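The chain below stands alone and is given as C-alpha cells, in the form predicted alone.
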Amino acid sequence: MIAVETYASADQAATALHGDAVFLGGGTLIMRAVNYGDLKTERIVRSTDPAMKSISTSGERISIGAAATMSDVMLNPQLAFLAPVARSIGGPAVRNMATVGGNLFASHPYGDFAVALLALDGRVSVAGSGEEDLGAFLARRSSFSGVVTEVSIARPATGDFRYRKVSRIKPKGVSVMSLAAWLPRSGGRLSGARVAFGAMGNTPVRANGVERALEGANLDVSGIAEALRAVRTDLQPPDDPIASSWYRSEVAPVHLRRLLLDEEVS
C-alpha cells in the first residue's frame, strides 16, 4: 500500500521527503510507474502550494512555477513564445497534467520542454535551497531529492527564440530529437546565442561548439556554416528503438540549419 501525503507548502513537502519517499507533481511519470508496479516506495509526497502554479515577470526574466502545466503555459500570454513547445508535449490529456517541473525529470527520449528552458538560460529554484543553473541541475538530477519550486528563464525578444521537435509520428510522436535556440543579436549579428538539443544524450544538452561558432555571425547560410560543422562534436546521441546514434548524428546539422534559418518543413 502506498500512502499519499499532502502538504500546504513546498518547504513542508521537501522536509517530508526522506527515506524512499518521492514527490508527485502532475503525475505523468510517477503514476505510470505506479500503474506498472515499477515505483519502489511506500510514500508519495505532494504539495498544494499555490506559489508553485504562479507565472510572473521581473525585468528581463520570467518565473514559471514548477506545478504549472503545459496547458497553463499555452494559455498564458506572457509565455506565447513557449506555446509551440508546450503543444508538442503529448495530447490534451497529458498537457493538462504534465508540469514544467516534472518535465525536468523526464528521461530520454522525453523532456522536450526542458530543452527550451535550457536554451533560455533556465535557472532552477529548490525548496529550502537557492537557485542553480539548469544545466548543472540536469547533470545531477538522477540523485536529486527535493522539491523544485520554479524555473526562471530569460524573456527573449520577438523572433529570437526558435524550437523544433523532430518525430516520426505527427503531431505528438516521441522525439528523434528536439532543438531550441535563443538567438539574441547586437548590431545585426548574433551575440550570446544558446542552442540546446534533446534526445541527443542522457539529458538535454547545450551545443557549446555551435554557440561559439555563432558568436558574432550573421544569421544566414554563410554565417551559420561553421556552426553546422561543429554540431556533431557537441553531441553523443544514443541508440534506441526510435533512431540510431548514427542517424541522429547525420541529420543533426540538417535540422539545426532549418532551426537557425527558420525554414519551413513540408
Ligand SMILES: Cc1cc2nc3c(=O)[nH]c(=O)nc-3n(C[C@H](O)[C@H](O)[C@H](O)COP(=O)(O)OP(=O)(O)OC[C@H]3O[C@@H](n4cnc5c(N)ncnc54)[C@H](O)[C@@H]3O)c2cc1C
Contents of the next structure:
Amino acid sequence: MIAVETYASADQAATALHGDAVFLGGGTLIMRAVNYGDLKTERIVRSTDPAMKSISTSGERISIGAAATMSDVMLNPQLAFLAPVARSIGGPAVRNMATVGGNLFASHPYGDFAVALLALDGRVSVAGSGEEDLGAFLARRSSFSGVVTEVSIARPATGDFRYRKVSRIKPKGVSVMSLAAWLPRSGGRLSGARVAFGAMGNTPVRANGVERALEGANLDVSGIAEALRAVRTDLQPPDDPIASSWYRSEVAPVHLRRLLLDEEVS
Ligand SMILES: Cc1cc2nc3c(=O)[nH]c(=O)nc-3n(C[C@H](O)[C@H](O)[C@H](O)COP(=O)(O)OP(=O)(O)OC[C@H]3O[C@@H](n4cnc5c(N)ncnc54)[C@H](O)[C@@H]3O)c2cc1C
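Show the other one: the form predicted in complex with the named molecule, since we just had the form predicted alone.
Complete assembly follows, chain above in first position.
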C-alpha cells in the first residue's frame, strides 16, 4: 500500500521527503513503476505549489516552474523556441502530464528536454536551497533527494537556439540521440556557444571539445569542420537496444552538422 501526501508548498513537500519517500511530478515514469510493482516505497509526496507552475521572464533569463508540463511549454508564447523540444517528447497524453522537473531525472534514453535546458545555460533551484548549474546537478542527480522548484535558462536571440531529436520511429520514438545548441554570435563569429547531447551518456552532457572548436568560428561549412572532428572523441555513448555506441559515434558528426547549419532533413 502506497500513501500519497499532498502539500501546499514546495518547502513542506521537501521536508516530508524523508526515508524512502518519492516526489511525484507528472507521474509518467513513477506511475509506470508503480503499475509494474517496481517502486519500492510506502510514501509518495506531491505539491500543489502554484509557484512550481509559473513561467516568467526577467531580463535575459526565463524561469520555468518544475511542475510546468510539456503542453504548458508548447502553449506559452515566451517559450516558442522550446515548443519543438516539448513537442518531441512522447505523445499528447504524455505531454499533458510530463513535467520539466521530471525530465531532469528521466534516465537514458529519455531526458530530451533537459538537453535543451543544458544548452541554454540551465540553472536549477531546489526548495530550501540556492541555485545550481544544471550540468553539476545532472552529475549528482542519482543521489539527489529534494524538490526542484524551477529551472532558469538564458533567453536566446531569435535564431540562436537549435534542437534536433534523432529517432528511428516518427513522430514519437525514443532518441538515438538528441542535440541542442545555443549559438550566440559577436561580430558575426560564435562566442560562448553551448552544445549538449542526450542519449550519448548516462545523463544529458555538454560537448566541451565541440564548444571549444566553435569559439570564434564562423557558422559555415569550414568554420564548423574542427567541431565535427571533435565530436567523435568528445562523447562516450552507451550501447542500448536503440543503437550501438559505435553507430552513435559514427552518426554524431552528421547530426551535429545538420544542427549547426540548420539543414532541412526530409
Ligand atoms: C510513453 C512514454 C513516452 C515518453 N517519451 C519521452 C521522450 O520522447 N523524451 C523524454 O525525454 N522523455 C520521455 N518519456 C519520459 C517522461 O515522460 C518524461 O521524461 C517526463 O518529463 C518525466 O516527467 P514526470 O513529471 O512525468 O516525472 P515523474 O514520473 O513524476 O518523476 C520522474 C522522476 O523525477 C522525479 N521528480 C519529478 N519532478 C520532480 C521535482 N520537481 N523535484 C524533484 N524530483 C522530481 C521523481 O521523483 C522521479 O524520480 C516518456 C514516457 C512515456 C511513458
